[in-house]
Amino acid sequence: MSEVNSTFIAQESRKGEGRGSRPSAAFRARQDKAARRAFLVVTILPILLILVVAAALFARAWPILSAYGLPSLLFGKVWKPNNGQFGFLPFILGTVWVTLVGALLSVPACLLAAVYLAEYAHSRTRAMTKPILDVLAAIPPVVYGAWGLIAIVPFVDEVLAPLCDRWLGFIPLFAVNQPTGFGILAGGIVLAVMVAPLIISVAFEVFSTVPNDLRHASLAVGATQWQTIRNIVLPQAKPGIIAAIVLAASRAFGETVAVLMVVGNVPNIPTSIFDSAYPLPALIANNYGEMMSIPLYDAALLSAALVLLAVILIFNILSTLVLQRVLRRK
């Protein structure tokens, strides 16, 4: 009896056990529902973000855009705050400069040396490389910049204006009208340098991410290596390159510590590789918390912070629908 009575009990509580593992569907559901709805928050939040740094920004800015407008600031050419002129373009085309300067000079060596390493490298110059990249990506900017102002600014100084100016000094882009060292090729090549490691982990990974299949059919009727990347590799790999350029380009735009060292932080409108510049965020950087005395140069500088987050919001939103229309494409 007492046998039978043990079995029993032992039945129950796998029984218990059984419904104690497995819970309810609608419990699952409710589970379910509670996961999306944190997923859901967690995804709005940096869009949160963005509007409430932009709202801030707006707030702070709003008695000098009432005052001048904001055409008059962003147009204008002149910045005095002594006597109340805020012209925010100098800057504006000097981020701009830098940024093209960079870019220019980073990307499509950067695109080669991501080709070499998915498709031509050795797997042991891979695992070389790759460890190199990241630790190139961590080094601070403030390394980058004194490393340009100890070496970079010098070289353009004494190698590359003399060279400019004797076989490209008749076109405007080249002219060396001030001949420091300091200016917007010094500041280009810094950025290079700092955006490379990014530009060539990012397409490595997109172009690592091409099937092997298409490779091996293209190989088998006959093209050559070189004829397989560009009309099989690049075309497949072109959104996530262009992803990876516009990641740099962003970077590139709102960097300030490396930039501010060796671009010269002259507020006037470049017209050549060599002139001094002014970006928006190292006028940022220099100034606030300094001569805040002055009428509306508190709201001026806010407002340049606030001109800066709608040029990159703009331009990544832009490279984001080109993006997507070269996905349609394909």
The other form holds:
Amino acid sequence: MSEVNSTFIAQESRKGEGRGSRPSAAFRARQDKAARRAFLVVTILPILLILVVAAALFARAWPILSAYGLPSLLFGKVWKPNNGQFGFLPFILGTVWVTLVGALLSVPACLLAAVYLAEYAHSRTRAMTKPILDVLAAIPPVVYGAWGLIAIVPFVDEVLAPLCDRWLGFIPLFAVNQPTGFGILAGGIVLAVMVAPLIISVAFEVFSTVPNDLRHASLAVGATQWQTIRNIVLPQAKPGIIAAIVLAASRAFGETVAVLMVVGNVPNIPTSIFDSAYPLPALIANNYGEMMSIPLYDAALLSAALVLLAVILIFNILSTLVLQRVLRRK
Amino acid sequence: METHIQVKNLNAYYGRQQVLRNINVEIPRKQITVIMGPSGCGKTTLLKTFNRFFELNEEARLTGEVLVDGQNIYGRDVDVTEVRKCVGLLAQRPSPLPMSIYDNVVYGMHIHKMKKDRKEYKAAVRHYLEIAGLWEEVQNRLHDPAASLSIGQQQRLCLARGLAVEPEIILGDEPTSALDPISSQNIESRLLELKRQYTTVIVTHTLRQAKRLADSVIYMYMGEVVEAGPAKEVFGNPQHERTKQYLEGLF
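Same protein, different condition: the form predicted on its own was shown, now please give the form predicted together with its partner chain.
Starting with the chain above, the whole complex follows.
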């Protein structure tokens, strides 16, 4: 290798002759080192950035954290900043509800789609689907939000709510307490559509890591393709699939604009999927910069941001770790 | 000699590439037939047409017939899972399913709901592990993961798993090529024992193994069958120049 290198350098230097003085070897070595350091710094920067953001949020949230304590903020049910009541629970539950409804609507369909793509579809279908999923994932959230406003909210209001009210209204979960269409279900539907491309493509990747030898071993004893998928592929893919769902949940958890446009934004503790909710990201986006004269208001919003950051970081790190292990098998 | 599998005018293609050309051979019942030939000659492809694994490749296409007991397994009303239940496959690399030893053997029987209760399944597991010559080694660890077995044991487990669905035909796609000499020998002696009950078709690239196992031989070259017949005749007095050259180790 070193021989090859030196001949290469020799050729280079011959080429360089006549173009004035060539930088010395020592200079070039120093240049190389400097470049390497520069790249290292640029690479580390994003990691530092997370820490800087977290530290800044923490510093600004500290006044309220020290005054109230984290538990009383997290579990406080009342949000009345004017009275000095800063309970995050309605917002946290709002986020959880919208995320759960979104996941329940999205996950089953997405898994079936991923199974179809990985196990049944012709490679041409697969090749066509990939770019479509990428485009779907790239649509700006505000567009999904607008679509939610003009299509989903009326759909919930005019179709789903009356139907549920009539047939399932006796179950509190499906009771229609405020018939506007804005609420958790609308938010969940919009989220379900938004995270679908992510779940489908990650789940597809996970399914493709299951070795073909295993599929063949199952088919060879006369199992059908579906039996093979159910008995072999799905159990093998389970950890990766769970990670994919957690990853999608963290995306849904932090989704702001699209949800904010359709959930109603009323800080209640929801009891039905037709209730309005006020997710944590929406709280921050709607209110930061306004009514800042209220004492501790700013600190309260930033500690909400800190909570959001922590939850999403944890979800993301866990799912990424699992997915890395799973996908490395490939 | 009674014919068990008959291949008629079989042509097979991957996309535009033809991999089998007008194959016509008969495979005798309850004997070991060895398919041999240089790599890329289509021997594995031919084997895979017998359990319809050929069609797992989405580019694959074929014309002609493969008759098992006189019935074309590529016929319109044929249930492919029935074909595969009847024609077991021992793969090149052992492929234990990611479950326990016991569950591996039971896997196919469960799929076809072949036994009534746990007791029957248990007895069957023991029976097939004994046939595969693995019972002694694993009887105290049936619920350990199959992956904990040595690679040679794994191949015998795969044999037991295949036999458990009561096939009539065993296909072996170079079933010993991933194994050490002792495990290979073990598998070979299983196959020799089993040929009294099963029609066996083995693909191999080692001439010595072919000579040890074969009752009947199919020699292929470039997607065609050059010579086929009883092992004695093909090995002792090959009719074709190519077969002679191959047997002399010229390529």
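Numbering follows the first chain given and starts at 1. Computed from a predicted structure; not experimentally measured.
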property	result
CA superposition split between the two forms, residue 269 and residue 228 in same rigid part	yes
